[in-house]
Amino acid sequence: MKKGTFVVLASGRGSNFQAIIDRVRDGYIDAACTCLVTDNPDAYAIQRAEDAGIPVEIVSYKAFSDKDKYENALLSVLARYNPDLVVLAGYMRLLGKKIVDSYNGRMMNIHPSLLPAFQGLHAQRQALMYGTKIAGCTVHFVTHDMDAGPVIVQRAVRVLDDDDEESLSERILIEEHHAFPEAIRLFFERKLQVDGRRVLILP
């Protein structure tokens, strides 16, 4: 039986990307990461991919005159690898309708809050400013609306009285490194069933 494949999109340091490929390497995820795609030629994630022997495709946003041209180029790269799943691991751009529709139900993102709370940028800062006692992370399927797709996996952390944005972010990141591989594993084990807004995890 052909092993499943996925492509990772990342824009920065790629710590979630590293956590994911580590779990591929140890057999927890029974699928192959066939490419890292980045919009940032200086992303540290590139070094992580090269160290792991994973091909890298750089599709720099600055190289295109508008978003449509950029996304057409991105779609072309994705089509070349034909992945079963697209994983957004710290990819810092909102994807347009054409890409989201092309990978409907086959594209995941991670967000550092317990969605639907604190969508968008600086979710950890938003949680601290609101005064919440529990924060966390969410892996969800990508839809046309930002940080609004069906929830796959969530993990919670307590907000401590002396937390600042950095300390809370670090503890949430530890949970992200568990949650994202779990969601990918469940996808390739065919245990995720989307029922409206709910994602059922099959036995």
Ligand code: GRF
Given for the second form:
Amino acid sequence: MKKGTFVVLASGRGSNFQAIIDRVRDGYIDAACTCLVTDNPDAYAIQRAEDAGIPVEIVSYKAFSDKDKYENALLSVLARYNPDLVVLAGYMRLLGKKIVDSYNGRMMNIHPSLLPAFQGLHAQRQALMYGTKIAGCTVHFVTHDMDAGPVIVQRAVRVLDDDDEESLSERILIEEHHAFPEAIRLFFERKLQVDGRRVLILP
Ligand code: GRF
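Would you mind giving the form predicted together with this ligand, to go alongside the form predicted alone above?
Below is the whole assembly, all chains and molecules, this chain first.
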């Protein structure tokens, strides 16, 4: 009997989603991914879900006249699967208050920087332009403010003199593929304890 279920939201390539699928398959994550939800009917993540036998729900933003209606549709899809955890793996939309409140402490996102540095889009480019020597990735709980929730796992990457956005992004992505499964595993082991801004990892 697995420890619980989760749903993944992804908008694109889905390499993090794939890393998570692989770690469920090899038993590192003791939980079942019951659905992929995407806002993008062309997302490559759909193919990955199909290959893994995971149901797909397409909730296309364009199909709704406003954000409220879109979010209600998303909420009702999520409610149908009733997951213990919602995983944002390259989901490119900001979620509204209702969804964030519904999954408070039960929704995670991954961001390609060492937060709180470089929130928002093109975090790797921002790190290069700023000139930091260390970059990385962060898995955090989702709160109302973008890329600002309590930090669960971070992994660092050295910035090399000859890095460009692509090479740095590639090396950060390798770390993302370790960080996200680790955070999900800890969640289902019930080892994450949120204490204000800090996430304590129980022994
Ligand atoms: C990753 O860099 C992630 O940190 C960011 O979006 C990208 C998604 O990549 N949130 P993928 O779709 O998982 O390959």
